[in-house]
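The chain below stands alone, shown as C-alpha cells; this is the form predicted on its own.
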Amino acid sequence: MITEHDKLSDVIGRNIDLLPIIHRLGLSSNIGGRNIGDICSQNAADVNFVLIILNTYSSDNYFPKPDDLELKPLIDFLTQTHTYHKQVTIPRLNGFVQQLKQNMPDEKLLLVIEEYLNQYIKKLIQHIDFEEKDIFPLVNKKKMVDEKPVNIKKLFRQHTNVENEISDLKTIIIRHIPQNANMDLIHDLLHTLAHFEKEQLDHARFEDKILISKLLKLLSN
C-alpha cells in the first residue's frame, strides 16, 4: 500500500505509468525528494483522495468503498482522464499506425488496424461525450427525472463494449505481426494499447462501483 509517508519519486520510479496519473492530480511539478503528504499539503490537494487514486492504479487487489470518495473530486479526476486520452493517448495511437503505414505502405493488416482503431475512437468519443453531458452533471441535481435510470444503465453497457474492443485490437495485432514490421513501433503501439486498456478498466471501475452508486444515493434523497 502507498502511504502519505512514501516519497512520490519512489512511487513513480516503481511504476512509471503512474506519472500521467500524478499529472492529472496536479502533483507532477517539482516533486523532489518529498513524501506524498508534504506534496499534497503544499499543493492544497486532498491526500486521502490522492492515495486512493494511486493505490487503485497501482494494485488490482485494491479498490476503495463508495463512502471513501467525494463526488466532486472524483468527477474532476475522471474529466481530466477523458481530456488526457483525447489529447495524448488517441493522437499517440494514430501516430504509431501512420508510421507503420509509411514503413509498410502495401500491408493490408494496417488498413484493418486503422479502420478498427478509427471505429473504436469514434465510439469512445461518443461515450466520453455521453458521460460528460448526461452523467457527470447529475452530481449538481437533487431530483430524479425519468431519463436518469436509463442513462445509468446505458453507461454500464457502454463500458463493457469499450473494454472488450481494446483487448480485441491487441489480439489482432499480436496474431498478425507482418514479417517485415518495425518491431519497435509494434511494441510502442501494443504498450500504449495495454496501458490504455488498464486505465480504461480502472476508469470504468470508478464509475460503475463508486460514481453510479453515489449518484443513485444522491438522486434518491
Contents of the next structure:
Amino acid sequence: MITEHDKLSDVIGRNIDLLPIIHRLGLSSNIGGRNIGDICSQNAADVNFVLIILNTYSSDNYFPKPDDLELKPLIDFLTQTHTYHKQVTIPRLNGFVQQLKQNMPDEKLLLVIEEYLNQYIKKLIQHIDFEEKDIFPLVNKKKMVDEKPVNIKKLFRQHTNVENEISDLKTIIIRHIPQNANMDLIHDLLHTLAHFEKEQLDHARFEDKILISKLLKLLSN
Amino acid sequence: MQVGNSVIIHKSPIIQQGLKNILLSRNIGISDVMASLPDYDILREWNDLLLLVDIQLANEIKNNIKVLKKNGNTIIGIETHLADKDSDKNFDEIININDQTDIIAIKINDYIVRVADKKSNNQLSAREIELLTMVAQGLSNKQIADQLFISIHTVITHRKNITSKLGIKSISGLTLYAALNNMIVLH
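Starting from the form predicted on its own, produce the coordinates for the form predicted in complex with its partner chain.
Now the complete complex, all chains and molecules, led by this one.
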C-alpha cells in the first residue's frame, strides 16, 4: 500500500507504468527524493485523491470506498485519461501497425488488425464522447432525469466491450505472429496493448464502481 | 493420420510420382496433380495447401502470389537443374532434384508444423464454424436460429462453446478470427 510518506521516485521505480498516470495527475516533474505528501502540497494536489489513484492502479486487490473520493477531481482525472488515450495510446498503436506493414505490406494479419483497430478507435471515441457529454455532466445536475438509468446501463455494457476487444486483439496477435515479422515491433505493440488493457480495466473500475454509485447517490438526494 | 493437403504442379510424370511417394510417406494428402497452374477461379479457392511447383512456373506463381499467400498456402519450388539458384523469392523453399529424402523432409516440415498448429488451435466443430461465420457476418442470435432451424438457446450454447474454445469474447474479436481463418472476407 502506497502512503504519503513514500518517496514518489521509489513508487515509480517499482512500477514504471505508473509514470503516465502520475503525469496525468500533474506530478511528474521535479520529483527529486521527496515523498508523496510533500509533492502534493507543493503542487496543491489533494493527497488523499492521489493516493487512491496510485493504489488503485498498483494493486488489483485495493479498492477505495466511494465516500473517500471527491467527484470533481475524479472526473478531471478520467477526462485527462481519455485525452491521453486519444492523443497518445491510439496514435502509438496505429504507428506500430504502420511500421510493421512497411516490411510486410501483404501480410493478412496486419491488414485485418488495421481494419479492427480503425473500427475499435471509432467505437472508443464514440464511447468517450458519450461519457463526456452524457455521464460526466450529471455531476452538476441536482436531480435525476428519467432517461439517466438507461444511460448508466449503457455505460456498463460499453465498458465490457471496450475491454474485451483489446484483450481479444492481443490474443489473436500472439497466436498469429508472422514468421518474418519484426519481433521488437510486435513486442512493443503487444506491450502497449497489454498496458492499454490494464488501464481500461482500472478506468472502468473507477467509473462502474465509484463514479456511478456516487452519481446515483448524488442525484437521488 | 493425414496432415494437411497438397497440390503437385509439374509436367514430368516421373517427378509427379516421386513427389507423391514422398508426400504420402509424410502423411500429407494430395488433392490434385497438374502440369500447369490452373485458372484464377480455381487457384483462389486454394487454402492452407502445400503447393509443390516447377520453378519454371515462377512467373505464373508471381502473378498469383497475392491470393496464394493471402489464403495461407505454402509454396515450394521444384528445381530440376543445378544452376537455378536464388531463382525466386516467392517460393518459401526450393527442393532440388538431388536433395535426399531427409533434406526434403526438413524443407516440408515447416508446412506440417503450421497445419498441425492450426488444427490444435482450431478445434471448432463444423457446426461451430458455420455459426461463427454467421456471427462474423453480423447476424443476430435470432437470425442465426431462424436460418439454422435451431432454438436461440442452442445458438447461445454454441456461442459460449466457441468463446471458450478460442478464448475470444467480443463479436469484433470473433470477426477478426473468422477473417484471419478465411471464413469471411473483411471489406
